[in-house]
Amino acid sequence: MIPAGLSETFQRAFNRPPALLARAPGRVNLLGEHVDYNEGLVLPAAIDRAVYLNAAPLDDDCLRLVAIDLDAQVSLRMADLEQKIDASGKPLPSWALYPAGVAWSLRQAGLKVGGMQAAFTSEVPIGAGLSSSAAIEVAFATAWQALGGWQVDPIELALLCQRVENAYVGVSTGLMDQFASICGVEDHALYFDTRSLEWQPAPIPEGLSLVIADSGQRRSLAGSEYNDRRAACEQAVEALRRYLPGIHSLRDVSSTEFAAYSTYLDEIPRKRAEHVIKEIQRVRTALSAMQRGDRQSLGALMYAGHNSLRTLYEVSTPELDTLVELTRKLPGCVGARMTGAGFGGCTINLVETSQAEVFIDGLKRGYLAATGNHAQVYLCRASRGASIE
């Protein structure tokens, strides 16, 4: 739903009506965590919580931004994108790096990116593992595509937005988040091969809803923690190459091969690799279950995925574990797991639509009793991808 007051805020800030409204959803990941940088398979879904952006073109090659949720604004010249400074020469605030980075990435690709006035707001919680930054990037890319009158392939647009994170903001993320925000299909997850970039919609079994539970812990996805896990995966590949010389990544290692050679790995690389290899297989199995409408198998795979993230990849937290364990005794829950990179954030729950409200109430009460903290719990649907409204 378009947030109330967005166009009025734009009108007050810029003394003109907006020319367009762009929308880009956040995402959850049903299965396939920490495998995108191992060239694996993932199963995200766009959600019906989105970033909304009002925009109008400018002739003076400037970018004027209003971040409504932060009560902040900044102006910068397109000529200064490389320097990451505002119009007065000060460093850009961290929130402005995402729209500025989109302009930089699109221009680097030779696409027409003119000046713009923009006001934006987000229903996607920041730092909760629901890809709020990717949604901002995609919203701005969608707006510039409309204003510039050009079109690129959706995967190419996702890659250009990913480049914002990797080369402009400086976070080594995979492609899944931007892909899901652009390519979302209503009532479907997206079975996405991060190596070949091929994908297909995967139907969420009828009668099930997505319920997102926010632990209240903001992800302190310390670069060191994230990078340590990537490094451990790379160490595992190097060690396994002594026995499997043709492998490029953990994606190339079968469960049988891993069982044969895992004893030759140090403990930490072995644990990280075991999660990745088995998680990729869980995604393959989940696609088959979804195509059959087999909700019980899908739910069991989600619980197994969470246990692997907790014990092998060690990215869960006591709060996330509590949210998952509570669901086992609540009516209507088919499956649950942490979603996103971990170290805080949210869980994703597949719940019988007819019992969703009872489930939400029970989860909130249980979490408060167990931790003394309040969980924000959202009933969601799998959404279509980014659009001009």
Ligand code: GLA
Contents of the next structure:
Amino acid sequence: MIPAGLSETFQRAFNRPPALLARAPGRVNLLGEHVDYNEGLVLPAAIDRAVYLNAAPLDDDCLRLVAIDLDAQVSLRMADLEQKIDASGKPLPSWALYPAGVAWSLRQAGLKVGGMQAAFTSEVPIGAGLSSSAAIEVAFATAWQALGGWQVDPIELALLCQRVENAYVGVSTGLMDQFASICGVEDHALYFDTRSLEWQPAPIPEGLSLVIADSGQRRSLAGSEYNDRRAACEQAVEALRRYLPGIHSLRDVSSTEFAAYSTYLDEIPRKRAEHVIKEIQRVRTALSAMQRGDRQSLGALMYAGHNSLRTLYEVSTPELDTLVELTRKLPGCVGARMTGAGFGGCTINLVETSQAEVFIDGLKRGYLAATGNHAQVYLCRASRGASIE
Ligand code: GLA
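Given the form predicted on its own, state the structure of the form predicted together with alpha-D-galactopyranose.
Below: every chain and molecule of the assembly, starting with the one above.
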């Protein structure tokens, strides 16, 4: 929902009304975790929680930003984008790297990116694994696209936003989050092949709701853990190439080949690769389950995916494990798993709509009893991708 008071805040900050309102949703991932940087298959959905951005053009090639939720502002010159400094020469605060990085990336691609005043706010909780940073990038890219009067293919725009993470912020993320925020389809997950860049909507079986449970633990991907996981996958590819010289990524390794050669890998790359190879297969199976409306199989794949992230990829936490375990005794739950990069954040639960309220209540109580902490648990809907409102 468009946050109340957003345009008033813009007006107060800049003494003029905004020229446009851009919206870019966060995402959950139903299956296919940590496979997008291995040319794998993913199954995310854009959610009905978004970043909202009011913007107006400026003639002076400056970017003036107000981050409403942080009560922070910064001004910078487009000429200083490369140095990542503000107008007074100080390093940009970390939150400003995302909008500045978008300007940098779009300009590098030769697109028109003019000066801009912008105020933005996020319904997507920060650092909760629901892609708040991708939503911020996509909101800014969408605003600049509208103000600049240019149009690029949605996947191309997602790639330009991914570059912000990889080359400006310094996190080696894949393409899933930016893709989902741009290409979301109402009531559908998105079956996305991160190698061919082809995708199709995958129907969420009727009568099921998406329930997100936020463990309350926060993390930042800028830490080394995420990049370490990626490095381990690359190490595995490197080692497997001795036996399978044709492979480009873990996507190219079949389960049979992995079974034959995994003993030659060191323990860590072996565990990471096993997760990736089997997770890609799970996504394939999940798509056909969704197309058949087979909720039990879909749910079982989600639980299996969580188990693999816990034991092989080692990105879950005791809190996320507790949230998933609790669902096994609650009514209406078809499947549950951690979602996003992990190290804290949220789980995604596929729940019978008719039992969603009882489920949510039970999960909150169970989590409080088990951990002493409150979990935010809410119903969400798969939504359309970014837009100018
Ligand atoms: C983060 C990254 C994505 C993806 C997930 C894990 O959300 O931004 O590209 O790698 O982690 O699946």
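Since we're looking at a predicted model, the values are computed, not measured. Whichever C-alpha set is largest while still superposing within 1.5 Å between the two forms counts as the rigid core. Numbering follows the first chain given and starts at 1.
Enquirer: Superpose on the rigid core, then tell me if the C-alpha of Trp150 is displaced by 2 angstroms or more between these two forms.
Expert: Trp150 C-alpha, core-superposed: shift of less than 2 Å.
Enquirer: Could you check whether the CA atom of Lys112 moves 2 Å or more between these two forms, using the rigid core for the fit?
Expert: Comparing forms between these two forms, the Lys112 CA shifts below 2 Å.
Enquirer: Once you line up the core, how about Arg241: does its CA shift reach 2 Å between these two forms?
Expert: Yes, its C-alpha moves 2 Å or more.
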